[in-house]
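A lone chain, given as C-alpha cells: the form predicted together with the partner chain.
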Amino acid sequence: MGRIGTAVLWAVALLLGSGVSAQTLRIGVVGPMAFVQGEHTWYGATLAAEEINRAGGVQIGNQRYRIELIRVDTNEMTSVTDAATAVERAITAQRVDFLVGGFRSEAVLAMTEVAADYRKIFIITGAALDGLLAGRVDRNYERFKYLFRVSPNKSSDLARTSLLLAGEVIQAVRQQLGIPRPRVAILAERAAWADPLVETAGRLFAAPPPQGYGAEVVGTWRPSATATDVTPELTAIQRAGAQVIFTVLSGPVGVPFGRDWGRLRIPAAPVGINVEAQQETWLRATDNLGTYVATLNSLAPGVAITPRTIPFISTFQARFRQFPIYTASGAYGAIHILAEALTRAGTTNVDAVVRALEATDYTGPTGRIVFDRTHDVTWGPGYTTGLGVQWVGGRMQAFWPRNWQVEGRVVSYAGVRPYQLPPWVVEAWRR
C-alpha cells in the first residue's frame, strides 16, 4: 500500500473514530452496586438503554446518540466519602455526560454536591429525604439545577402515602372486628426523617374523625434503624394491647421485625413503611414468617397503574428473574425522561437541557411524572402516590388505593384486593 492510501486509511480512522464518541451519550449509574437497591437501579438503567438503543437511540439535533452506561459501585452502604469519590471520578477519569441514581440520603447528598460542583445532571433514583432538593433547588437554583428526583416520593409524601395505608388497616379492625376505637403501636427507627412522620402519625390516629382515625395510641417505640432483635419491643407492644402497629423502617431492622412479629404471632396488624418488605426477597429473608406484612410499595404484580407498568415489569422479568423494585422502577424512568429532554432540547448544552427536563411531563412505570418547581417528583391522584402492598399466600398484592375518593374523584386500579387481616389478630380481637 502506498503513502497515499495509508494516509486515506488513517483518515478514515480518524473520522470513524471521532464520530463514535462524538455519538455516544456516557450516563453514569450511581449505587450500591453489592446491594439489591444498586443492582436493581443498575437493571432498570440497562433496560431503558437497551430499548432507546435498539430503537435506535436518542435523536439530539440532527445527530442520533447511542447511550453508554457506566456502572459507577458507590459503596455508599458503609461510606458516604466512597460515594462521593465515586461520583468525582465518574465525572473526571471516566467522562461521564449524566448521572443517575444513589439510594442513602446521606450519600446522596454529599454526591449531589459533587455533580453541582462539575455542572452535571443528576436524576435521584432512590433516595427520599426531601431535604436533597427542597431548600438547595429553589432556594439556591444557580447551583443545584443540576438536580431531579424521579424516585421515591420524597419522605414527606411518603408520610402521606402510609398514613393513608394505615387508615386502612384501621378501619380493617374497626369493621372486621368490631372495635370502635382500635389501639395503634408505633414502632419507628430512630432517624432524623422518621420524625416527622411519628409525630404526624400519633397526632392523626388519635385526633377525632372526620380529621383524624379516632383510634388510641398506645406507645412509640424507637429502635435502631440495625438493630438486630426486637423482641422486647414486639413483647411490650403485645403487652399495650394494641391491634395496629404501624412501622416506619427503612433500614435492615425492617427483617428482624418482621420475622420476630411472624414468630410470636403478635395479634397486631402491621402496615406503614417498611423498605426491606418492598423487596421480593421478603419471605425468603423471614423465613415465611413476614405473611401479612404490609407496607408501602411502588409497584405490586398484576398492578396495572398506567399502561407501561406491566410491560415494564414483564420485560425486567424476564430479564433479570426478578422482581423490580423502586430504583429499577427509577432509573429505568429516568434514563427515558433524559433521553425525551434531551431530543426536546435539540442540544447536550446542559442549561438547555436542565430547561427541558423541567417541562417532562412523562407517563412512566409507577405513574405520571412532573417536577416540582423543587425538581422534585409530584404527588397526588393522577401523578405518582405508591401503592399499598401486602404479603398473601405466598405473594405481594396490592390492596391500596381501591376506591380512594379524593379531591372529588374516585382512584382505584385493576388488580388491587382488599386488605386481609393476619387470622391470629382476628383470632385475637374478633368481639
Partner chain sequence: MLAAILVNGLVLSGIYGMLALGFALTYGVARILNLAHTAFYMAAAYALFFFLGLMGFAPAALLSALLVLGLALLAYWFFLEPLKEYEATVLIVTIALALLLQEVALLLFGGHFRSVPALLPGFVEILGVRVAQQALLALLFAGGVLLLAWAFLKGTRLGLSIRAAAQDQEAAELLGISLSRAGYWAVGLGALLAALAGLAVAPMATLEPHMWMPPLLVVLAAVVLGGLGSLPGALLGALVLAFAEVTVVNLVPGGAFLRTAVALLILVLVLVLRPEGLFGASFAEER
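Everything quoted here is computed from the prediction, not taken from an experiment. Numbering follows the first chain given and starts at 1. First, how it differs from the form predicted alone.
- Of the two rigid parts that account for the rearrangement between these two forms, a single one contains P152 as well as T315.
Let's see the other form, the form predicted alone, since the form predicted together with the partner chain is already up.
Lone chain follows.
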C-alpha cells in the first residue's frame, strides 16, 4: 500500500473515531472524592453507567450513545472556590455534557451558579439545603431550570423524617424509663443545610403534644463538620442532663462523635442524622464504640423499599465491597433518570431534556422519584422518606417506619425492628 492509500485509511479511521466520540455522553460526576460522600457518588454513578452501557447505551432518536463518566474532585469540604473552579473546568476543558453529584450545600450553591451560566443540567445527589432550588427555579426559571435534585430530600423534609425518628426515641425514654418530659440536646454541625433543622427541632421538641413532643431542650451545640474531637460538647451535654441527643451531622465529625460518645458512656441516646453512621465501616471507624447510634438513612440491609432496593444493594456490595450511603443511591438514580429523560426527549437539546426531566416518574432503590415545581424530589409516603437505622448486635438494622400512621395509611417494611435504648442510658435513668 502506498503513502496515499495509508493516509486515506488514517483519515477514514479518524472520521470513524470522530463519529464514535460524537455518540458519547460525557457526564461529570462531582464530589469530594477524598471523602466517602464523594467516593460513593462516583461508585453509584459508575454502577448505573455500566448497567446502561451493557444494555446498549442510551437511545436518543435514531442513535445510541454510550455514557462516559468524568470524575470531578471538587475539594468542596474545605473550599467553595475550589468546587466552583472544578465545575467550570469540567465544563470548559473536559467538555462534560451533564453534571451529577455535589455534597456540601454551600459549595453546591456556587457550583450550580456556574452550571446555570453555561446552561448545563446539574442533578444534585448529595446536598440538602432548601434554597438550592426553592427561590431559584421557581423565581428565575430561565436561569435555573437546569437544576434538579434526586437526593437527599431537602432540609425541611429531612427535618420531618429525622424528627419522626427522634419521636420514637423520646417515646422510648418516656415509656421505658418513666420520664414524662425527656431532656433533649441538639448537636448540629456548623453548616447552612443544618440551620433549618436546628430551628424546627428546637420548636417541635418543646411544643406540647399533639403539636410537639413535650420535651425540654437543654441546649444546642454546633461543632465544625470536620471536627476531630467533640469531647467538650459531649461533656457539656452530660452536665445538662440530656437523655436524648438529636444529631445533625453530615461531615467527618460524625466519627469522632460516635467514638467519643461511646468511650465516655454519655447517658443520652443519639438519634437524627449522622452520615458517617450510614456506612458499614461505622463500627470499625469508631473502634466499636458507636453501637446503639441511630441515624436517618436511605437504605438498610434486608429492607426492600421497592423491588429495586435489594438488587441495587447486592450489586453495589459485590462490586465495591461496601454498603451504599445515600450519595451512592442518589447518583445511581440520577444517571438512570437522566438516561430515561434523554430517551423520552429524543434529542440532546438542553431545553427538551429539561422538559423531559420535569416529567420524571422513576422508581429507584430508595423510592419513587417525582419532581415538584422547584425540580425537587417529592417527600412522603409513596415517594421517598428514608429509613431510621440503628447499630445493634454488630450490625445495622432498621427501626423506622414501623406501623407509621400517615395520611390514612400505615407504612411499614418487613425487616424493621423495634428501637433499643443503649443499656448505660437505661442504667443511668431508669426510675
